[in-house]
Structure formats: C-alpha cells, structure tokens
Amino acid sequence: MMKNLRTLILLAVVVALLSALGGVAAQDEPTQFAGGWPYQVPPDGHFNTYASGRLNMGIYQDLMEPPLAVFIWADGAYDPMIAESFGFTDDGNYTVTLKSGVTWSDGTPVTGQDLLTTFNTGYMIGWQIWNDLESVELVDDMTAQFNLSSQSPLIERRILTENLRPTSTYGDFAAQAGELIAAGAASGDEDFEALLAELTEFRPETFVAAGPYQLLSENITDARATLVKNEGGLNSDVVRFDEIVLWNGETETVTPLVSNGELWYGTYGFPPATEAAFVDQGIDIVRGPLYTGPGLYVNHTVYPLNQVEVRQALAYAINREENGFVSLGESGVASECMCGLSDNLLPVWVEDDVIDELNFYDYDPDLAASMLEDLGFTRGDDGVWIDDQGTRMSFELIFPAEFADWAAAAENATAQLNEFGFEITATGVQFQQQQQDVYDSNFEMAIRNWGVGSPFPRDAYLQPYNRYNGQGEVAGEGVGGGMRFDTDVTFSGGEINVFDAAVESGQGTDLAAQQALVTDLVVSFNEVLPAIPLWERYGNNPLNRNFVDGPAGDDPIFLNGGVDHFMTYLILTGGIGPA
C-alpha cells in the first residue's frame, strides 16, 4: 500500500514538473510578426544603407533605423520617434534633441553626434535637404542644430522623416564629409569624388540598429529574414513582438504564404480574384490611400499626342472606374479631380469653389469623338482614327511587365482605346528597363505613376514635371529628356512655369502663398493634362487577424502613407501585437 502511495506521489510530482516545464517552454516561445518585403540576399545585398544594392527592407527599415518622427496624416502633426523634441528656432534654423537612454545594437549610446553622422554622410550622396541646409552642429550631447538657408514644412519633413545612422559605422565618413562641407566641396571635386567612391564601396560586416529590432547575418536566407530584439533600442520595452519575420519575394511568391497562414500582413498589389480568395478565408483587407496610382503618359514630341485636345479626348474615352476595378478591385479607385494630386489631399490645399469648377472628365466617348472631329480627324474604313495629317492613330503603350496592377491597367486602357478607334499595341517591358525607357524618352505612350506618398503637393507635381521630364529619380538618370513636356504653360489663370511653381510651393512658411501656387498647379494640370491619371491605388493589404491584434480598418492611422507607413508605426508604438 505504501509502495503504491509513493508511486502515486512520484507520478504526481513528475506530472507537475512536466507541466511546469511545458509552461516555461510556452512562455519562451517568441512572439512573431510575419510580413514580407523583396530584398537582395548577401553578398549582393549589403549593410551600407548609403549605397545602392543595400539589403533594403523597405518600410520595415524603420524598425532598425528609426526616423526622428512620424507624421500622423489624420492629425497633421508629427509624433516623435527617436527624437525627444524638435522645432524651428527664432533665428531661422532648426534643432532636434534625441531621446536619452537608447542604445545601438553594438552597445554604443545614441547621441547628438549620430545626427551629424547621418546628415553629413547624406551630403555625399546628394540628399535634397542639403539644397537648404548649410551645416549641422552639436548644441549639446543630445541636440544638434540644422543651420538653414530657408524654412519650410518640406525642409522640416526631410529632417524628421530621415532614418538615424550610427557614428560607430559611418563616423569616419561623416567627419571627412564635414570638412568637405565646410570647404564648399561638391560633386566633381577630386576630394569629394574620392570620398564618395570610398563610401559607396564600403561594406560593413554587421548592421548596427537603434530601433527595437536588429538584423543579423545568420538570420538572412533566400526565403526570409528574421529581425530579432535589440534590447537597448528605441521602444524595445513597448513593442509587442519578439521577432519580425520578413518573407522575401514579390506578389507571385508571397500569395501562397498569405493563403496558408505563414505571412500575416503584406503590402503587395494582389489581383481582385486573389483578394477575393483571401476574404473567403476570413482574412481582413486594409484599404488606406497611397496618394498615387498609374497614369497614362505620352511623349510630347509625338504628334498628335502633344495636342491638348487629343489628350483630353483620351481622358474622355477611358472609363477609369472600369480600369481601376479590373486592375485592383475595390482598391483601384478612379481619379476624380484629374489634377495630378490625390483626391484625398485636394480639399486640404484648394478651396471648394475651385474644385467645383474642375473638369472631372467623366467617361464620354461621344464627346471624345466630337473633339477629334473638330480637329479634322476622321475614321478610316476599318474604324481607326486618322489624324489631320493623314496618319493612323497607331501607338505603342509600354508598361512594367512585373507590376500586375499596372499591367492590367495598361491592357484595359488599350482595349478601351482600341474599341474607341485608336490602334494601340500594349507591350510589357521588364520593370527597370521600362522606367529607364521613359527616362530616356524612348516611348510613345507609357504607364507610370502620378502622385507620390507625401502630404505636400510639391512632391506629387515633381513626378511629371521633373522625374519623368528629364531628371529621373536621381540626377543623371533621365538622360533622354523623359516625356519632353514644355513646363511653360498657358491656362485659364494665365501663364505659369509649372516646374518652378511646384518647387516654390514647398518653400517658405506662408501657407496662403503655398495654397495659391498649388491651386494654379491643380487647375493648369486639369486643363492641360500633361499626363492622364487613371486611378488612385488604395492598399489591398491582407491582415490576418487570427494572428495579429490591431486597430479596426476604419482607424485614422490607416490614412498614413509614404514614409510614414502605418504598419511600422503601429509596431514601433505597440499599437499592434499578437492576437
């Protein structure tokens, strides 16, 4: 009897121990967020975030190299991240004080010196802030002053949304860059070019992070990268995930991962049928505006596409609602204002009475035909339009083959225009080559973006008037002149150089003056149509709430766009966590 009792007691102890051990194991299991981003694996992808080919994690870079602040679009104000405080000074400059007690993943403390390192090194690769920035100097251990040549909300944005870099990695480059800045050295100077070459060829062995997560070489594979906790990093005690898993690949690669529950949130452009399948599985779809979308660009050296009335007729001949829906379902929302600016931003910058007078170019193929006839165009026996010089309206439309939503937009626009009487051939081109073809003016018609994820109209208008009109995304790319649009424009409000007006609309602190310039940009674009917006892209981002606990889909945070992405902000601030 005693033996049996001892056996029972022993069994009870063993069960208790196993239960306890099981509880410990469950507690030790790390909580994960499973997202995705296409990245280059080492050695092609590297850890120098100032050089091309870097191992770029897109929006998730903020989790390792946190920005100074994030702009909350619904509030119109900045929420500090690694910055403690910031603002313009009475003498026309700008100061930033960093939060104390934050540690880089290599054990060094975050200090004001990192601000100098970040921006001085950025001078070497031509950061735009240096058009208005004369120097950066330390005020105290945690504070730096940005000595400006002018003030504007755009300058503030360029300072605050920049990602902080470590002095332990880039300090030597920053020190030499500071000497070059003080000496007035610039691109083309021998010492400048030598340091730039050294910087772009630099390959750090490790990635040093100040955010709540860090990326270690051993956690990077072809399939996925795992960010692990940086215990001394910003908000490391606030974030609710122990690890961030990022699957590698584009839409086609990640679609089955979303379906089988391995990827819980993604920022890809899923086709409508795929999105519907996700919804049938009970996966939520988050739809925030991206403040940009595909547009139909034309080469303004090609006759008669360089005629305003022809571009207006093109706009009337395309059913934009159909084009958006077949391309991206409910997330392809037809552009209304047709002004090169997001419909969501328009009321912020332009008065209602001006908006009411805009031409919305509602689908009207009969009006489009009448406009062409007024130009002396006729239809041939096969129904194809012939211009006033006797030439068939036959053009090639190029689009980036890998972008599923833009490809669908191109193919649908082609079908609609051909039904109307044009002879358009849609050609898919490898996405990097297609972009360069537009930069090089090697196209007749093309699908490229209008607008951009920024709260400032200046950035939206510099897409058609600068990036696709000879500049390229960075200086020197657009060697062929882009769409070759004459930026001296005559419209109902008079004469305007739209490039100059776009630049000026982001300068100074006089909001009324900026709004007046934006109004002219809106109205002139609407009348002249240098490019034809098709639809605005809203996110169709799957969010699997079986694994992730976060705000409801109508939360104002989902209005955030561009570099102020809502998901990384929610992760950084603990607004999202395990279900």
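We call the rigid core whatever largest set of C-alpha positions still superposes within 1.5 Å between the two forms. Residue numbers count along the first chain shown, from 1. Not measured: the values here are computed from a predicted model. Compared with the form predicted together with its partner chain:
Treated as two rigid bodies, the chain between these two forms differs by a rotation of the smaller body against the larger of 15 degrees.
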Given for the second form:
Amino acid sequence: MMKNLRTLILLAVVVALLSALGGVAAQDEPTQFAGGWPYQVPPDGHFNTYASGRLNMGIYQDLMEPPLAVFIWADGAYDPMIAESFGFTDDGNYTVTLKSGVTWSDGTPVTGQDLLTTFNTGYMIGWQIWNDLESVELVDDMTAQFNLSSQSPLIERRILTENLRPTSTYGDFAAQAGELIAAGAASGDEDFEALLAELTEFRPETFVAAGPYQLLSENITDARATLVKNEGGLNSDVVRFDEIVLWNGETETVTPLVSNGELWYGTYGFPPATEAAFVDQGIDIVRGPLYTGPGLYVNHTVYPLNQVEVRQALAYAINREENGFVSLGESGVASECMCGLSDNLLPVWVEDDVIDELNFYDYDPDLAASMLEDLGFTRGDDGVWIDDQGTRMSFELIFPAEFADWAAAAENATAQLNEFGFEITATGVQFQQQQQDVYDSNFEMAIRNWGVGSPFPRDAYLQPYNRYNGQGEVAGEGVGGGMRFDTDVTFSGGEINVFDAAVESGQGTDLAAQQALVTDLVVSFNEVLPAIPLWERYGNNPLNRNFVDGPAGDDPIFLNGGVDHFMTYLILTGGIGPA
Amino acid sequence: MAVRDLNAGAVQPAEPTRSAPSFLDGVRRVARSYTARTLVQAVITIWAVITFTFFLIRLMPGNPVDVYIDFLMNQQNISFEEARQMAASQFRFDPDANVFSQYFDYMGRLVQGDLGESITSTGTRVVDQIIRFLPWTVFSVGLGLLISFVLGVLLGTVMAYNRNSVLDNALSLFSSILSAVPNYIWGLLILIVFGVQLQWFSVGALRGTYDPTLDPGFNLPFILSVLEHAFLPVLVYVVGTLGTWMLNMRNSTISTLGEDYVNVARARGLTSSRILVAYVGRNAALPMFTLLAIHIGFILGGSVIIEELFVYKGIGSFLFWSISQRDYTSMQGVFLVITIAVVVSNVLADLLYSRLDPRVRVTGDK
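Could you please show the structure of the form predicted together with its partner chain, as a counterpart to the form predicted on its own just displayed?
Okay, now the whole complex, with that chain kicking things off.
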C-alpha cells in the first residue's frame, strides 16, 4: 500500500515538473512560419542541388540558397539579395559583387569564388546561360566577371536569379568543370561525362546554406521539414521568424492542415469550394497573378479552324468571364487583351494607344454568328453550323483530365460553343498523354497554357510559337509539329515571323527595339489568334493572418511571379512576421 | 495338414535389383510433388508478372525525362529547351533506348539480385529505397489486418450463433456499411470529422511514422510514438476490412452449423463450448485462414492512397511518388516486392490449406 502511494506521489511530482518545464518552454518557443511544399525524404531526397531527386523545397529554397537578386515586377527592377551590386560592363560583360560579412552555415565566408563554383558547376548540368557565357572569372575577393558572347536582359536574369552554392561543397567539381570549360569539353566527351556522373552521384552529408535559414538532417521528417536560423547567413538579423516549418504534401494532403490552423500559407491550387471553406474560417486568400492560364488551341491543319475569322468567331462566342469563374472562382480572371501576354505585363511593354486599339473580343455571339455567315457557313436543321464545304462543325476538344481548373474550362467552353452551334466533344486525357498529343499534332482542339511566369514576353510567346508549334529541335523533337501554325504572319503592321520576333525580343540591351518587337507580337497575336486565351490564373493562396503579419492583399509585391516569389522575398526582407 | 506350395517348381522371378534412382526419376518425383509444382508455378508467375509490368509501365504516357522537363518548366519557369537540356544532363536514362535491350539488361541484373538505380534520383539504389519504406507498410497494414481479422472472426461467430436476432441484424448492417465504403473515404471522414471539425487530434502531429525528436530503437517512448503515428492508418485498415471478415465468418459459421457432424456432436451431448471450438470454429475458420493468407499478399499494394492521405511514408506512398515521376526502376522494384508477396502468400495459402484439408493435397497429387 505504502509502495503504491510512493509511486503515485513520484508520478505526481514528475508530471508537475514536466508541466513546469513545459510552461518554461512555452515562453521560449521559437517564432515559426508554417508553410508547405511536397518533397521526397531520403534516400530519394538528398542535398546535392545539382542532381535530380534533390530535397527540393521549391520557393523556400531561396531561404537557404539565396538568389543574387530578386526582380520586383511592379518596379521592373532588381532588389539585391546576396549580391551587393551588379551590371553590364562597358565591354559587354557582366559583373557581380557579393555582400561581405555573410558566412555559410559551415562557417566559411561567402566570397566571389562561390560565384565561380555556382556557374561552373552549372555548366555540367546544362544551364542555358552557358549558351551566352564563355567563362566566369574572379575580379577580386567578392567580385566575379561573366564573360558573355551576347547581352540581354534575359541573360542578366539568368545570372541574378540563380541560387548561390558553396565552394566548400562543390568547389572540387567547379574546379574540374572550369578546366573542361577552358578546354572546350562538352556533353558527350569522355572527361565531361565522367565528371557529370561523379557530380550526379555526389551526396553531400550536410546542406550548407548562406541564407538566413538552414536545413539540418535531423529536422527532416516524413511529415515536415523545419528550417532553423543560420546565424551568419544573409539577413539573419532581418528575418522575423526563428524557424520555417514546411509541411510535406500536395494539395489534398495539406488541406486539413490549413483548415486546422497548422499550415498558415500555401501556394497550392485549391478548388474554389475549398477556398470558400477557408474564407468561412476567416482565412485570407492572397491572389497574385501567375501570368499564365488556359487557352483554346486549334490544329491549324484542320479546316475551317485554320481560318482566322473562325478563330475570331470562337473568341466572340465564349464568355471568358463565366469560363474563368466556373473554373477557378475569383482566381480565374478573364483575359482582356487576347494577345498571348498577361494583362499585367502588357502596359510595361506596349504603349497605351496600341493597347486601346486591340480587339478585346467582348462576348458577342451574334457577331460571331454573322462572321460565320459571311464565310458562307449555314446552320443545319438541328442548329449546328455547317461550313462552306458542307461539313458539320464537329470537333473533339482534349484537355488534361487531372487538372481540375483546366477541365472545368474545357467543359464550360464546350458547353458555350455547343450552345452557339458547334458540335464539340470534350475528352479528358491523362495529362502527360494530352500534352504529348498536342506536341504530336494529334488533336483538333486542345486546352493548353498561354503565357508563362516570366517578366519577358519572349518566354510567353515561345509557348504558342515554339513549345506547341514543333519549332526546330525543341518541342516535339521533330516527331510532330504541334498546332502546325505558320509562323510567317501578315497583320496590320506588315509581315513578321512571330517565332523569330519572339526570340529576338529577348536579345540585346536595346529596350526600345525589344518593345517594338513585343508590340508587333502583341498586335499580330490579337489579330490572327493562333490560340484563344480564356483566362489568367491568379493564385488562391491561403494566408492565415491570425498567425502571420504581412502586407495587405493589394500590395504591389503580390504582382511578383515566377521564381521571384513574393512570399520568400517577404520572409527574406522581414516584410512578414509573426502576428 | 500339409500345405501345398503352389509355386513349387515354378521359376521364381528375379528379385528386382534396387538401382539408384535416375535423374529422370527424380524429376518425375518432383513433378508429382504438389509442393514442388506449386513452387515452380510461383516462380513462373513471378517472372511473367515482372515481364508484364516491365513493358506495361513503359506504355504509360510520358517518361521520367518528360516528367522532369515539366517539373523544371513549371517550378523554375525556364523554357522547354533549357529544361530538356538539363534533364538530358542529369538523367542516365535514355527514353529512346531499345526496350528489349532494357528488358534483358534488367533481367540480367535482377537474377544477380541487383534491382538497379532510381532513374529520377541518380545514384540511389532501389533496394535502399525499398528497405527505407517497406517496414512501415508491413507494420501498419499487417497490424491492421491482424486486428480486423481477429475482431471479424469473433464478431462473425457471435452473429452466426445469434442469427436473425436483433444483434445479428444490427451487426450485419454495421458490417455491410463498413465493407461497402472504400477505406480512403473512411480515412477522409476520420481526418475531416475528428481531426478538423472536432479537433480530437492534431492532424499534423500524427503525420509521419514517428516523432523525430526520439531516438529510434527498442525503447518505450519510440515504440509508443510509432504506435501513435500508425494509429490512424491502422484504424482505417481495420474499419475498411472488418466488415468483410465479419460477414465471411458469419456465413462460414452458419454453413458449418448446419453440417451433420455438428448435429451428431449435439446429439452426443457435447458441451456447447466444445462444439464451438472443436467442431464449428475450426471448420468455419478454415476458409478464413486462406483468405487471410491471400490478404497478406495484398498488404503492400493496398496502402497507396491511405499512406498518401496520412503522409505515412511506406511503400505505398513511395509507389505513388514513383508512378507520378515515372521512375521505372523504382516502380519495378516495388512491383517485384508486391508480386513476390502476393505469390508467396498464395503459395502459403495453398500449402496451408493442403495441410489443413488433406482432400486438397490428394486431389492435387492426382
């Protein structure tokens, strides 16, 4: 009896002590940011950021391997991160000077040598910057010069948005790569392939970070990874969170965590119904433009879809606002300019008077009908249009079955066009097969993306004119011609090869010349509609302001897209912190 | 009385000489053996499935390089050309290589026990991946199966003994509902209702396989943590299969209760408990053990969605990832393990049944 009593008392004391310790711990709890990203745990996931299968933290990688600079889309200018200064030299090269006083998490200082390490090692895995880069050389302890064969804002972007890597980890590879570069060795050469094999099999034991946070092996679990402070890292005295918790998983997996208040910010594409449930719970939704969205592509070998007037009639016959809303709620914003470029980017590159002259293709089914009648089309007894060659306007529209928003866009567009008098069958196809079908020209109508998350129109126009048009040795790899659109286009501004113009618009440093090319691209796209943009996708990122204090949703920083993600920028610069 | 030797004077046939059995005799004897035939069939089945899956997965849309190109384009917003260049540099896999030479290369390495390297994580051995993920699935699904089997057999017997009673009807309805709803629906319901709505547990804290702050090993905190993290998946496996066991056992028991030998046992005045255990229970449970053995084989394949749902990193979750990345070698490794598990469990079921029910063995030998 006494023994039992003693045990009980002992247990009570232990519980009391633990409670007290818990109380102390609660007072010292580190401030956390809870986000999410899908990653693969070891042994698949590893720390070699030059090899496939790396432990990939997506946008949050910048918090450990900071970029040289972040492009602020609203300003059209770069904000330096780990770079102190940068710019083109008079002789057409590019120099970057890193900030001094920053140390890697292994204690070694950040120096200009890390720039050589980063880019020379990148040569081994095919970084495209090396198409315009001849070598990287050290100017002084903190400065490196990039010796370029050509200059363009695109090249500058490729340099500045790259994540800095440590010499202490990759220095040996970089040194050998430097010798191969000097010797002109390339993929296929024996020495090159040997070093590449060595590099891809390399598994660093630790992740060496120069950002304000670092990732330690013991903080990676199946469920979440916790980034902890790297005291000597960039902006470690500026960031307002002690730790960054990243929950592992895709949209369906993290949804309960958002509802539960355990995940405070997510970049996932939540369905509108889920988004509405978040709003009901008081969770804010941040909507930044993604500069891309679904478009209706047609096969230009299929008559009469290869007729400009027919594509224009299609554009008039679809209510894009309805299409966007049923697909993605408030985050599906109808495309206005119908020019293959985001409405958010257009004013940066094109004069207002040109924009005013564009055809916005406002929903007008009557106009669409009269355009078809002018072409000699008639309606059959069942109301379906019959073209001037006597063929019913009957087509199949393929869409990626797994992409919920694109599937909704396809089904709504089909419903609208069928109501107008087309006979379209929407078919969901496995998403990889659907893409391949488009590459192979194995389609009549298809939903694919227009635009891309890049501030340069070149990249947006290479989607329709290159990726989905079987250009050269890129998209389709010669096995198909994509939508088979003739890139020699005649429009109100004259004649233009839109593929060449798109490529040229990203070359050189003459902004006025680039803007002129972009203007031609915008106007010609608007007139001939090689594809029909439906709507632009905006993010619907839940941000739980009960836990996070950040700028209001209309802050211009939320215009940042692509790799210049606003959330990592805000964390890095202290623009966001605990509520 | 003298006994006439009928064989007297007859030529005695020569005593057959007992020569050593020839190789062919041995082959014939093995061929006649039920066990040996079953094992040979198993090996052939495994080879056939490996071959079938090898070609089947390569018929799936896309390939590892295409998937990686898409990933690079979407995440880094780089052009198709740049993504393709990077993918080509980082992968040793050539999607245009002859598929038959790939097959013979794979089989050649497989017979040496080499499952190859992951395509999407160059340098990572597939066997290491399987060793990392397999034990968690075996533990969670195995535990769930064991619990649901024991519970199902007990409740099924109770239902049969009380057939047509209120209890039987209630349990029949309950088990029908359990077996009619797919396990991932149960998983979602548990998460949403108990985790999110009622907040009975932290959805995040129960994710993963154990608390990372603990030292893995044979110690109580770690074991408790493992059990805690496996609780939800195990619960779903139990809920998802319990109804089937209950209904099967009920039907089997009712059928056995009508057998003559049970009536005879009753007529002999044996106690109810003895009849239950020795006459009804043993015979009614016989098909259940066969079912159990077969279910064990599907342990590995049946966990994909549940592991994804609860972020429980077992072989199912890994298979899901491998399929999404089109990592052919990793997929083949997992399929090989699943195939072996299914075939071996079927063989065990056959052998077990042949031991428990001699009629099967006799028929098989014929």
